[in-house]
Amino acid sequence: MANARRTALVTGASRGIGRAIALGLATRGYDVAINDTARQATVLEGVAKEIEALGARALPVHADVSSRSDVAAMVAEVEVAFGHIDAVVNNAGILIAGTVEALDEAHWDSVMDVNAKGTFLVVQAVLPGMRKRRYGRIVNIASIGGKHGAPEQAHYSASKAAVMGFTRVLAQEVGVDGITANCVCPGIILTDMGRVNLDDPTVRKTWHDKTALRRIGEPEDVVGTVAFFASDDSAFVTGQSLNVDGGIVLS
């Protein structure tokens, strides 16, 4: 093993709920490579540094989730730069709104393909590295949306509900091993994507309201939650998706 400490994998880094996340993570401990596209090869140099200033290490890894080829790349370079990796948190996600009448075939099928089978593939590649070490962590970053779902967002909700049914699966099949899989599931954050909810002021009232805590959640309010899943005071914990979201559904 080539690092005594905590290490994770956080897709969906560069911005928003993954950069809350990988950072959160460094102020608890872990290494953490990040991940992006390389087209936000800047921005995710960015992050890097915010976490080596907390002390921690930082791998920034570019792949497209969606490609199995890249995710098999990114796993290799992680665990050779790091060693192992304790647990992985797939953030990774996009929205193109639409309503199902008129959403482009080729919408429905980028967010599916990112957000459900960008999952599937990470989780498959790092599975032989956990199983081996008979220990892992998986959470999946999915939504309030694949519980309830909202107009204009049919591909979304399903993509995250996909993620939902997966997780359980994943959790019967891994527990074995001593790796547990569990989901978080957001509601309305003030994150780049998330505000595709919340330009209209009187969307985000509405939002405001619905909300049992009558606030907009930040990325940082879902932190606590994957860094409890990611640890091991979660470790009797999995199969479960837990709502992060101020009290929208109390379920």
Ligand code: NAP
The other form holds:
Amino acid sequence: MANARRTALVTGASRGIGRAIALGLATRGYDVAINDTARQATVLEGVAKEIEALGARALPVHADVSSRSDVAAMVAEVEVAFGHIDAVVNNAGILIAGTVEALDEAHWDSVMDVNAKGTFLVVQAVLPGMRKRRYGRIVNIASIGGKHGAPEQAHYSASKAAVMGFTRVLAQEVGVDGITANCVCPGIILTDMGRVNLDDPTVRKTWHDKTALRRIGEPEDVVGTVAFFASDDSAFVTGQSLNVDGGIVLS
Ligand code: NAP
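Let me have the form predicted in complex with the ligand next, following on from the form predicted on its own.
After this comes the whole thing, all chains and molecules, with the earlier chain placed first.
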């Protein structure tokens, strides 16, 4: 694989952590298919231009990752355009805050549908191509919320714990075909989603003070670990969930 040009699919790539990952992989020599919902069509085109400016190919693909038909069409489009998918980064995610008692069922379902089922559907769609080539790198963006969690995020925490459990079993099933599967668990990262935790200055200071490195994370802080799991430097690492949180959850 050493001389072949790498290809990656990153979901939820129009902004935040997904955009940073897409640009980071392009910088590291990958052609990158960038996914987001149709709502983000114009923004996604802008990210595609940024990737192309780095000398890589970019392919914007609209799909709701919680829809099996959208995901099937997306993966088929990427495989036709790029020939194959070396690495997939399941980054698309949503967070709707609410205490267990106040949470309505629809919110529980949508968080599970995007964060957990979306990861499953994308993995299921890319596996035939990866198995055929006997090579693949699956990187699932979970969260320290799936290990530790915070009030008003029980459903989000459950969805990210599901992603980690899914990844541990996935790794055991696909390793025989040279495919690795790992999770990256960001801490508090300054994005539109992260602001749910950060808008209140008192809460922001609490997270800042809880972080060993004494700063709030930026989207770019997540990129190096994702690139490691997407690369051959991690060829003998699978089924792991690594915190990228500046030192909040220590194990
Ligand atoms: P963000 O700024 O809200 O971006 C999330 C992206 O995912 C958006 O572009 C969003 O598009 C897209 N998306 C949402 N639902 C989708 C769907 N059904 N199909 C395709 N794309 C969809 O969030 P972020 O902070 O960058 O988070 C990225 C990932 O990191 C998520 O999995 C999140 O759970 C995880 N994470 C974040 C933090 C943090 O502090 N920021 C911490 C731990 C883990 P729309 O706007 O159209 O919905």
